[in-house]
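Only one chain is shown below, in structure tokens, and it's the form predicted alone.
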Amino acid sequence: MSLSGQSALITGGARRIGREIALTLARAGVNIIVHYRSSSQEAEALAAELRQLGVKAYTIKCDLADEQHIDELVDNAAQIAGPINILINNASAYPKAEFDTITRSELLSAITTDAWAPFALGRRFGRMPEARHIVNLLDTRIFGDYDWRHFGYHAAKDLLALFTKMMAIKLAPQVAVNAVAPGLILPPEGMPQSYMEGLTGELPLKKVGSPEFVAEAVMFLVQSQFITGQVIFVDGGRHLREAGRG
């Protein structure tokens, strides 16, 4: 299915994955609004580059910590770029909390951002007569194996796997609602490369992967017109060896 003259709106589309999907999704003639919290030049420079690869591009602000901002996101960008026909949630934090320390505020925060905010957004955005995919980005984890480093984050992208299955109910027939769930892709922010070849020994692809992989996975969710409620792991088989190890 063509994809050319449509429109997405991609949260945390600035940076990281967010970019690269906003990047392959544009070569496909997809016109992007980049959503952002801070990082407003990153934003500026990417959309100047779709723009480049003949589509149309904007940026908006949002924190999407704060309830009330989260409400007006999805009616702002489309007054700003018009009908909407593709929602990507890929804003994330991914802040240490240790199940042994955190505490309810902070849970509550990832919550709020990691799965209220992609539910919310999306519930908003179903209601739109224009709008036709959602894709939610969680984590190879939630297959079984748990990040005990970052409880609330993990605990937030369950919650978003369920929220997924869910809206794909509830927003049928007119949006389909898919996941995408990467695995070794990126390191954590200040961390090196290394950091990430270090733990592909137990991967049965014995490789890190790349933002490019899940950019991919995306395109396919969105040009299918026959799959809902469905979770791609991008991540080199992580999750076959951890599902149930804990």
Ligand SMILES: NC(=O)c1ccc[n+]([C@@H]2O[C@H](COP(=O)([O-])OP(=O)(O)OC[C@H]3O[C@@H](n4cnc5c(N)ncnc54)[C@H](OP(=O)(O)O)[C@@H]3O)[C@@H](O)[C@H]2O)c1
Second form
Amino acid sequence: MSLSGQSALITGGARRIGREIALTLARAGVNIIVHYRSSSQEAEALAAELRQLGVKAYTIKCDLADEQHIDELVDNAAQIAGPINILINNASAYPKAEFDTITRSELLSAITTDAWAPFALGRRFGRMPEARHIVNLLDTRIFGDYDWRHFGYHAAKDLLALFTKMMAIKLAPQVAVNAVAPGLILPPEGMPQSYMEGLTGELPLKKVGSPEFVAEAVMFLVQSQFITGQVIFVDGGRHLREAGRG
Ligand SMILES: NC(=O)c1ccc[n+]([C@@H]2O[C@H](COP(=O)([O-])OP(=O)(O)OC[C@H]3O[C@@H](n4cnc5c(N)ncnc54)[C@H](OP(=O)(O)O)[C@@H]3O)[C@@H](O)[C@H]2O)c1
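Which structure goes with the form predicted in complex with this ligand, now that we have seen the form predicted alone?
Once more the chain from above appears, this time first in line as the rest of the complex follows.
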């Protein structure tokens, strides 16, 4: 299916995986609204790069930790860019928080950015007549080993996996709602690439992924007309580790 002329809002789209998703969709002719929180320079530079590819590109700032702003983001994006057909819920906070010490407000904060915001944006988006696809970015670890050092993040992504299925039912038949669950793609901010290489031994495919692999999966999902409520693992088989242990 040709995506040319459609428009996509990508949250946290200025850098890293979101940036690659923006470039991949733009190469297919999709106009892009790059949402950012603090990466304004990167967002503007990306928008300029996207325009060079022949599509329209816009930037929009919003802190997804702020409930009121979440409610306004989709409407504001449509006001500057016109009808939006695709929503990619990519933005994510990754705060350190452990089982023994996490507070209620830390947990609620993680849930707000990583589960509530994608849900609220998706629900508002789903009411727009031109809405067609939502892709939520999960994390392969929520289907396998618990991330004890990022307790709130892990809980929020698990909730977002549930919301993906619930939204797929409630927003049907107009909107397809799917998810991509990346594994080892990019090291956490400030960590070297070698950190990731050291973790590949436990992966069936024995290698680190790349943002391109995630963008390919997103691209596949937004081109599909008969898939909803699904999760694609882009993780070198990491979600199979428990099964592999027998
Ligand atoms: N990297 C990986 O290997 C990996 C593995 C598993 C899952 N994932 C998932 O894949 C997605 C992309 O990964 P990534 O590593 O590229 O993400 P990331 O760099 O950790 O975060 C993407 C963007 O989220 C935005 N963000 C964070 N808190 C926000 C807030 N309160 N309001 C608005 N925006 C906020 C930031 O935008 P600004 O820079 O503008 O502040 C950030 O650039 C995420 O959902 C992540 O959980 C990634």
